[in-house]
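Below, in structure tokens: the form predicted on its own, a single chain.
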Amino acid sequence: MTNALENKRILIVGGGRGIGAHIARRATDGGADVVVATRGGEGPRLDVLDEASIASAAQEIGPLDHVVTTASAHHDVPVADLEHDKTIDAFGAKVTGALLLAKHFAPQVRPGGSFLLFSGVVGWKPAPGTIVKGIANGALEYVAAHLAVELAPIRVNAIAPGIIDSGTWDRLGEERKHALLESAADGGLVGRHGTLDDIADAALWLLGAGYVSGEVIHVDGGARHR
């Protein structure tokens, strides 16, 4: 699965932790040259809410084979509690950020390359208190389809994960995290929650899948069907 990435140069935006960091490790193990960009810390600085930082990073990083972005800015509140700026940032991180990454990095992507965006199951599973995240994630389906046409022959795809034990839920504490993951297992079709390797397997396959473009791959254990 990873042979297609050998000697490929991959940018991972938001690769400092969680899903992005795991994809970076797996791609590196597969022989890729991985560049991790974050809003701070080591490596190139890139903030998807700041176009100047995107343009600067594109010039600094140079030619690439693939661009992966896991950037997000959650605003999980009921409609009555929406805050304008946080709502704009949530859409900016997922939707506008993806468009601006395409604007500045598409000229750097070599033939056969691709963009990989990250959506989420909440886009297909409306629930109270997740309206901003749900709509932003759902919009990625159209972002991927339209960018795939706009940037062709560069490929553009997205992954929509379900509930993944990625470290994100550690903040809930052991008991609440366990309950959440158990609920995710019961709410899917395969009887378990997702793992980082489930997502990395799909990501590495999509990066090397040269005949797939404009698609959303759902890695949610069938949860959206319940």
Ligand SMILES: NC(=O)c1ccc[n+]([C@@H]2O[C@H](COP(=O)([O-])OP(=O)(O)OC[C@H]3O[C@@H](n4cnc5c(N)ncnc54)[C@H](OP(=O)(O)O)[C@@H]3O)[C@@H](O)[C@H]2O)c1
Given for the second form:
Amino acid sequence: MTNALENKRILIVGGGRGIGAHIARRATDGGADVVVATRGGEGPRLDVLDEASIASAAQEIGPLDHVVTTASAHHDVPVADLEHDKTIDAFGAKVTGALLLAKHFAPQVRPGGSFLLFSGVVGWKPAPGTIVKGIANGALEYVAAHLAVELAPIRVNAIAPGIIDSGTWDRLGEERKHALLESAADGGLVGRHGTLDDIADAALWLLGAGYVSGEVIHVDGGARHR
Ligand SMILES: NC(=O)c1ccc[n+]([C@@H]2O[C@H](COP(=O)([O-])OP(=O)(O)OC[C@H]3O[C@@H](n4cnc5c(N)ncnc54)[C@H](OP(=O)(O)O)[C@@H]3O)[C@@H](O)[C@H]2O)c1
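After the form predicted on its own, can we look at the form predicted in complex with the ligand?
Up next: the whole complex, starting with the chain shown before.
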């Protein structure tokens, strides 16, 4: 962790598990004051699909330096099986959610602060059954660029991870998860799937990178280029 984050106050939405929880651990180890907000559990309650919860969490949390959101709602089905409400929620978690977090938290971000959003490699690698996540991830790239302009000088950036063994793929069952991680290793340029530390390293760097704004950093082992 760079010294730039020592004693900085960092809100992590979705920090209860997976990539968000790992960034929270790494930032805390590095001396940051981390606030984890989740839909249920310890800490402030924040559901990005519920604007009132965002507004009240902003009041409860007060001034801070950085806001990270990993919120994501999965609807990984082919077009023939699309469900309206799940599609809207997937965009709500990634796209509208990021906008509403900006609306309610930007006024509380201290000078030098930033937002860090999460996209994903599938936005750049269309495949059957991933259309909702892919398009939401693609839209997030524009969210980062537009918010960076509108909120300036607050910085806004995004990370687009490749396939990371974050716990989220456990929902596939052991066999399908193993196959996914193997194909991710084969489908990239560096011969392995990603780790939580790959993403946390990039996240902590970006939070402290005071001359970077409106960018999407691809941490995907080069998978986009295959
Ligand atoms: N893991 C990968 O291979 C991978 C690849 C590409 C991109 N990404 C992106 O990286 C980010 C983190 O992924 P992940 O692997 O840690 O797992 P994930 O399953 O995508 O994590 C989702 C997180 O979002 C939270 N969340 C869901 N809906 C929410 C809502 N309405 N309001 C607030 N929080 C909400 C969940 O909290 P609860 O505990 O409350 O459910 C959980 O902490 C996501 O944006 C994901 O799309 C991940």
